[in-house]
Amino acid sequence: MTTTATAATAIVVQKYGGSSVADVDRIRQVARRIAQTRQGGVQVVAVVSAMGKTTDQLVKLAHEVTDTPDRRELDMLLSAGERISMALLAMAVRAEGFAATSLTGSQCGILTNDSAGNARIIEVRPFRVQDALAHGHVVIVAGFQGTSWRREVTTLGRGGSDTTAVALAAALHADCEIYSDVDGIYSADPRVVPAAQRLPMLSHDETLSLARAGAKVLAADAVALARMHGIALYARKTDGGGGETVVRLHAPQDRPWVSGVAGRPHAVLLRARDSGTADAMLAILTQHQVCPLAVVTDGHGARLLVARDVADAVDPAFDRAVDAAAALPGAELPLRGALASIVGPAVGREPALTAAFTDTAVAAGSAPQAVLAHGLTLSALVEPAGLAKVLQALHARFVEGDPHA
């Protein structure tokens, strides 16, 4: 049995991503894992994503109907993916001999604001979840969705199922396990950096910084919510292979100075000559639901770093926001490229780190257009074609090597 719930709580929230429920065989595998947990005397709330690439397929279908799908109707459409997963998994759990109840986001009491496509959870009222648990049922919840005060179906944006799981864990005072096709969080994307190492433990702040820099295992909003409520996260592989990464409020004192590297293929650095222009830029980005990765101010104005949440070369909403902000009086020409970052406690503490970071990127063949330190992150805007090589060099220098050297 693999569980972290204690006898005091006797409840664990388990989140299963799209790859974990991609087909019938994998759904049955998840049902067996849930059954094993229940056999250990622990109550289970399972949050599921849509099967495989269902969400992407639904988005593509919507854009085949119209170039500008209505956001409300798109939320209605996309929420169907998780509903399919939850119903099938509930059936599979019942086949394992345990009572199971499936609930949509609205049915399990997830209340959000009215921002279609990128809603934020305002409150969780888990009365139906608690009632089902009291009757001995496994509760299967459709992730990524909730309901607004207008009773409209809303979706939570990319990684929203992680956020659903953390919000329910907070409401139920439960532990939270995040299952995917990888056995934890790595110091880099192993597909880009073959020498990447699994990180056994991270702080919430490190994990949040890695997620914002481009790491894919945990959604940034979910990690931020976990930090707010002091919830430990356990990132594991669905089939039980390998180890895990435990994310807690504080990491051990002997943590390495640099935790890992991450990249984003499409980033823009907006530059404002004065604070008034910077405020106007922020207002435009907020209106278009674009959240800056960093806002750095100095005596010469401000710099706002933004990046696409998806790897697609075209994102009309993102591009409209950036173009509108860059067109403001007082805005300088924006810089565009890929984002290469290192994350760890050394950022802001090692005076020579920025120079070493820049030198490493230059030696890898990509002289940065700009370098920014923000929080636990040091980022460089580099040529997209050289991103992989830069990440490999940064990992070799700061993770595999000695960052103090």
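Residue numbers count along the first chain shown, from 1. Owing to the predicted nature of the structure, the values given are computational and were not obtained by experimental measurement. We call the rigid core the largest set of C-alpha positions that still match within 1.5 Å between the two forms. First, how it differs from the form predicted in complex with ligand ASP.
- For I122, the Cα coordinates differ by under 2 angstroms between the two forms after the core has been superposed.
- Put the two forms on the same core and the Cα of R151 is off by less than 2 Å between the two forms.
- Taking the rigid core as fixed, one finds a CA shift for K237 smaller than 2 Å between the two forms.
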Given for the second form:
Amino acid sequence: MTTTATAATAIVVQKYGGSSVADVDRIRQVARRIAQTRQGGVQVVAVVSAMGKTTDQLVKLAHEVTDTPDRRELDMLLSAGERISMALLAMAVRAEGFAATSLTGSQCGILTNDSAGNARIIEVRPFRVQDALAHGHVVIVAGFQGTSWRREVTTLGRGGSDTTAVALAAALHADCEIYSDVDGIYSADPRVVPAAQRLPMLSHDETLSLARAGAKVLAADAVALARMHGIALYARKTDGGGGETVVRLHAPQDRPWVSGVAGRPHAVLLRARDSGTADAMLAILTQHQVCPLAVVTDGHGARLLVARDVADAVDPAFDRAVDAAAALPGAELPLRGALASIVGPAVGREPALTAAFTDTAVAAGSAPQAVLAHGLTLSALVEPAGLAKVLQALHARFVEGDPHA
Ligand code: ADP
Ligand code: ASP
Ligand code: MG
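For the form predicted in complex with ligand ASP instead of the form predicted alone, what are the coordinates?
Then the entire complex follows, led off by the chain already shown.
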């Protein structure tokens, strides 16, 4: 039996990541949390990721069939993961006594460009969501997917359920809560740096920089979208323990000079000897949908920093793009490594920072092959085997210690 509430007006979009819906018990736990919110008189749109490591397993399966899976078919396959969790969660919410409807990205009116595997949301027409809410239903949405103007199913890039949540929050003028296995955004990945501290409040800019530097707790595209729409994000833990991080346009003035550290295990600095080669490299990266993190050109040559998505253990398209760019006749040998970064307002404001940053990496046993500052981020290309140690040292010096010292 289901209850259909009527008077609720406020809407909240809650996003539950893969670990939060990894098994039946956890799906029931999420359903109870949704039921509690609903009981409080708030309408709920819950965006879900695929259960546990489903997406990784589906990617692996595709690569067992062929080395070069067709991108359209890969999107068809990957979008299935979120459809499973949305249907199960809708059943679990109904079992809690609330009317619930699950909808795919396409049914929610999430319209994207046709970049299979890494599509951008162009528009959200959430009529079916609004209709279901008006009928008192909890709406469960399959994250990470939309539909292109050609009516093809597209996926939004790894971690893309966060982006679905933000896009729906913007379209519905709702609050946006991101639930995961960690109670907010930390000054480093707590799995890598045990001394990492939760950051109670962050600006969109810093959060975006941390995400691009490799902090996979929030997808970079989601943060960029939230910044564009001025939406605050509340990052919390699914089981309700601990605190939260609030991401908003303006963080308080007394925030630290270095907010955090983050790493990306696979990065490449491409080097072009002349501007023609630089243009050809950029064309190859564009063709493979690889966006450089930083570009330096001087009219003769160029340096392009690229990094594989943190969530992807394998990404043949990224590797093919890098290999093709590096094989151009005007290319110098690319520098390969891991990217260790610090993020915060000190970057670009503290003249002594770059030298202290390099010294810290050297003292941790990894002399950087290259160091570059971009926006709020200062990055070093280091030996992948030494990445964790460098991140721990950078955290100790610049987050736990005084960045001015
Ligand atoms: P979900 O499946 O809920 O989207 P993710 O695995 O994408 O969860 O992101 C949560 C994980 O991100 C955490 O388990 C943590 O190890 C990792 N992580 C990386 N950097 C950070 C950070 N700066 N703060 C918090 N968690 C981080
Ligand atoms: N299931 C997708 C992934 O693993 C999307 C997400 O989790 O947000 O990348
Ligand atoms: Mg995620």
